[in-house]
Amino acid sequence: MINFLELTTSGLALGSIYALIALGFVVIYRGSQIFNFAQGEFLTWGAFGMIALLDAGLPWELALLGTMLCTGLLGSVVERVALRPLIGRPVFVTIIVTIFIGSILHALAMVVWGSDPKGMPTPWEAMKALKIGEVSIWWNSLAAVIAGAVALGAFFIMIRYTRLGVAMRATASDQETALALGIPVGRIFGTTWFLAGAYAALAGVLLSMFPRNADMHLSFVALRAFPAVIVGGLESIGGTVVAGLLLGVLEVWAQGYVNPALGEFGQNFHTVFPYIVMIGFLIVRPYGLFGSQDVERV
């Protein structure tokens, strides 16, 4: 029971990070119908940018805000320079472009910060744990859950109750109608990429805390979070968050219980487990947990 609670807490922490990453995928897709396969590189830039700002002497909280701001601006620049001119082009064109942009960002990150892993400093002791009876919960795991909840809650409040949120929902519903109503659709595109970059930076920082490190392989975590987009529903923001939390918990449970039971075959089985769940949903419920099935009149 103790091990189960510790694994569940770690799974919720990982799921919160997956939810932040998957939210970036969904927000961009809803706004501009683009699959951003450069999303993983925003994690890398966020994590190493955070370490660079801390090394420059900024307080931890200011460094986090600065990192999210800079990575969000990077996302907006990528959208404005490379992707907005491709509006109306086939989907596969924009996919190839985002993959190409991801490769460029990865190469630039290696030039700027090198390829060696780096530890992420925290305001608290890196190995500090909260004791509840016999259960030990890492402070880093708690921080990931709390930060993820605050960030996701702020996003839902913004999308629901602000003029920007209304404009984003209108643009996601019908771009031409939104433009006719005077909504600056181009600015909304830039804003969605800004939010995706900022949340990816936060996820990169949380993912780089002990017992992990910031390294150049962080971008692959975005691919591990991608099944949450499919499981939750490609255009459902709430479904994506729920699916991210669910897949994070299931992955950690698989690592704790399924991997040892499978012996040598189970080595790193947990890393492919989210894809198994995704394939199951694609077969049984291809529009996801909270997605809507498209109905066409003929």
Contents of the next structure:
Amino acid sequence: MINFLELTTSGLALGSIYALIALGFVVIYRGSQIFNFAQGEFLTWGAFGMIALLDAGLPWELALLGTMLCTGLLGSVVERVALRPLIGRPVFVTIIVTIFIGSILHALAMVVWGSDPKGMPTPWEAMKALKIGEVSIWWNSLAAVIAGAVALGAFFIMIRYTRLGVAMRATASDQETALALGIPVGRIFGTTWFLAGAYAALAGVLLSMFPRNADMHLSFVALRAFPAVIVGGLESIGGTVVAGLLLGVLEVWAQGYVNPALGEFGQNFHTVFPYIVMIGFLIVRPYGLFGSQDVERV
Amino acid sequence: MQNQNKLILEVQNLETVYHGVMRVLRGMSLKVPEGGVVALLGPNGAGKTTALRSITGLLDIHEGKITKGKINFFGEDISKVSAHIRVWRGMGQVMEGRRIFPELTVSENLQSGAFGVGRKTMLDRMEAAYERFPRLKERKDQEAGYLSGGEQQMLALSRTLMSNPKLLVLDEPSLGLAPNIVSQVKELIREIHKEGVSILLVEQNAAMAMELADYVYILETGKIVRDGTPEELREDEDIQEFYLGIGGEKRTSYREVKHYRRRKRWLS
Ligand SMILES: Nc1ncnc2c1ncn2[C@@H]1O[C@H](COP(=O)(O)OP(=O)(O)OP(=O)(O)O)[C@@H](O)[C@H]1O
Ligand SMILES: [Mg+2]
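Would you mind giving the form predicted together with its partner chain, to go alongside the form predicted on its own above?
Complete assembly follows, chain above in first position.
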């Protein structure tokens, strides 16, 4: 039971991170029907940007905001330079371009920061844990859950209640009409990339806190968040968040219970587990948990 | 009379193509004087919607391009200006098929028409829309997709008015609406015009357009083939028969064909 609770909280922490990454995917997709395969690199840039800002002497909280801002701007620059000119092009063209941008960002990150892993400093002790009876929960897990909840909550308030949110939903609903009404659709695309970048940076920082490190493999985690997008239903932001949390928990459970049962063969079973869930979902409910049926047309 | 007033919109010799090859407009010109109501009529596929897309800046979304000609709005060529900036400069439009955002609420639909407008002004304009259409107020927090066709048209018009346009461009506002709703739309257009908005109206419903307009252009296969005041055009036999469906007995498809030939002659 203790093990179960501990696994579940780590799972929720991982799930929050998946949700943040998946949210970025979906926001961009809903805005402009682009699958952003460069998303993972924003995690790396966000994490290393954080370390750079801390090295420059910024307090931790400011450094976190700073790296979110910078990575967000990186996202909107990528959109403006590489993707805006491709509006209206077939989906595979934009996919190839985002993959290409991903490799450029990856190579640049290697040049700038090298390939050695670095520890992510935290304001609290790396191994600090909260004890509730027998159960101990990492502060780092707690931080991920809380930061995820705050960031996702802020996003939902923005998209539901602000005028920018209305403009974003209008653009997602019908680009041409949005333009015809005076909504600067290009700027809205830039905003979606900004948000995706900023949230990926947050995810990157949270993910590289102990027991992990900041390293060049962070970007692969974004691919593990991809099933959350599919399971959540491409169009549904709420569904994506639920699916992200669910997959995080399932993955950690798989790691805790299934991996050992599989013996040597099962060492990395948990890393493929989300894909198994995704494939199952694609067969049973191709439009996801909450997605609308017509997404199948894509 | 048309040329004496100051022009809010002047289209000169416009040519457009889709996908680089399909020429749709072939040297179309028209003028909208400030405070005027101008109707653009023509058969299906004549290029009316294409003309409006060129004027409002929505061609590139459809892989279309202006290859020749000018579009002057308040005396300035805007053919290279982005669509949203044309709106900010005072050009509002309601596209063919109304195009409300079905999953947004009525009030969010209205808000989406007021991007960049100050909050207070936006709320005032929303209030004005609700006053005009109490039905919209009753349903302001409902998803707009559940409104009836007529209500959706009222919403689409109100949404466009949120940007306070000087020129209102309307593409077939009566399409698919019941007759009593059509006359409501007609009244509304009159009212908007009285408030000082110039109007460019595309219609299939020629009778309605002729009642509203003070000048009419007829577009066929990408060219203006006839223009004049509604009075002048009403005198014209071909127009009577072809667009107003008056005169002559019940039309059969054969007669349509025959008239089409006759019309062709008068074109050339
Ligand atoms: N996006 C597009 N790509 C290629 N051709 C197009 C496109 N849009 C319209 N056309 C063609 O241009 C011509 C004029 O179309 P347009 O929609 O402007 O006509 P219309 O006068 O508005 O007709 P309707 O009365 O049916 O609305 C038609 O032959 C149409 O097939
Ligand atoms: Mg049309």
